Partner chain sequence: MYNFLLALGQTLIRFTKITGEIVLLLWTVLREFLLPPYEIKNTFKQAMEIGIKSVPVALVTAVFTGMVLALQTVTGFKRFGAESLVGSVVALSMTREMGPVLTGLVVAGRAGAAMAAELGTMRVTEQIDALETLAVKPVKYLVTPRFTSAIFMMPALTILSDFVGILGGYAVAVWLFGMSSVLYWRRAWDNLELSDIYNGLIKAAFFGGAVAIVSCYKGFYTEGGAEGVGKATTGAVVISFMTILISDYFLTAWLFK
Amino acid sequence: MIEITGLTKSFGPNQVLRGVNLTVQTGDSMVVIGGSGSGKSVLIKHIIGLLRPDAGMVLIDGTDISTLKDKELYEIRRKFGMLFQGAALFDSMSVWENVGFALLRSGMREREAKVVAMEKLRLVGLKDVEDKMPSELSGGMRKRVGLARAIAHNPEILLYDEPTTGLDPILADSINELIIRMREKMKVTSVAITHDMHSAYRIADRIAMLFEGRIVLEGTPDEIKNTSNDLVKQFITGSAQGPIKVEGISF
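What would the structure be for this chain alone in the form predicted alone?
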């Protein structure tokens, strides 16, 4: 379970998170939506421990990771896999070396790591690409390789940073299908950040809207679709409908 309580983070005078409260139950898929600058990326970096909060807590299975030392944090991070927005592959490594990167660093033998890498590549629908270089792959294939790397060590929690950004609708939906399949096959807890509402509705058990550093609404996909909250309605329809008030402030 992921429990976020009163999470606050500033960078100089810029307060990005203003007391975020969010719980993700074990095995659930949570999607955090919000516009650019809303704090989504900062939030996900706190979940995996890449950033430490100014105030508040991030609990992973009951452990507050914001208080851990580097060695303890490393052990917690082994629960995680992450698909980065641009896949973040190493251009100088082959596909299988990218997928098996963490396995090789942990001391696994090259032959064994390649077997695991090929198994994970097949799981995301890629065959006979293990010896290719990332530059030889399409954008959608690189995303799949990134996902194969994220699941190489059988994580308990998968994080997705804008998983469909830069893809055409057909490729984007194939990534959505893979995310759903990973949850069903591996029984993982998932957290995705996105501004793609089609993707959010497809992959989420619950959706939370982050605005100006706060969660302003959380609910099931149907509850979000049918919300009466004007701020959320504007975001999901992509249309401006006049000023919005949040805690007495007009936007």
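For comparison with the form predicted alone, provide the form predicted in complex with its partner chain.
There are no partners or other molecules in what follows, just the one chain.
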């Protein structure tokens, strides 16, 4: 279970998170939506301890990850898999070495790690790319390699930062399906960030919207669809008219 309470984070004068409260039950799939720059990536990085909060707590199965010592932090991270918004592939390594990285580090033999890596690559719909370098791949392929790397060590908690952005609709849906399958078969707990409402409805047990540094609404996909909250309504219908103002653009 992931419990976030009163999470605050600023970068200099820029107050990004202003008291986020969010709970994700074990085995649940939470989708966080919100505008560009609203702090979704910052939020997800707090869950895995890449950023330390200014105030508040992030409990992972009861352990506050934000106060852990290095050793315990790296221990608890083995529970996690994370897909970065920009994939963050290691560009000095081949595709399969990227995917098998955690396995190789934990002492698995090269040949076995490569077999597992290729199996994970197949899961995300990639084949014959294992010996390529990341720079030879398209953006969508990189994203899928990132996803394969995130699931390679069978984590209990998966964090997806915009898993379907930059993919064509058919591929996007196959990634949605993969995420659903991960939850159903492997019972993973997941937090996904997305702008793509279609994908959000597909993969979410619950959806939360981040706005001005707080969670303004949290509920099941149906509750979100039928909400009377103007903010959320405007966001899910993708309208420029409403309480959310787009700064700097005028007609």
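Positions refer to the first chain, counted from 1. Keep in mind that what you see is a predicted model, and the values were worked out from it rather than measured. Rigid core: the largest C-alpha set superposing within 1.5 Å between the two forms.
Superposed on the core, the two forms differ at Glu136: its CA moves 2 Å or more between the two forms. Core-superposed comparison between the two forms: the C-alpha position of Phe80 differs by less than 2 Å. After superposition on the rigid core, the Cα of Gly100 moves by less than 2 Å between the two forms.
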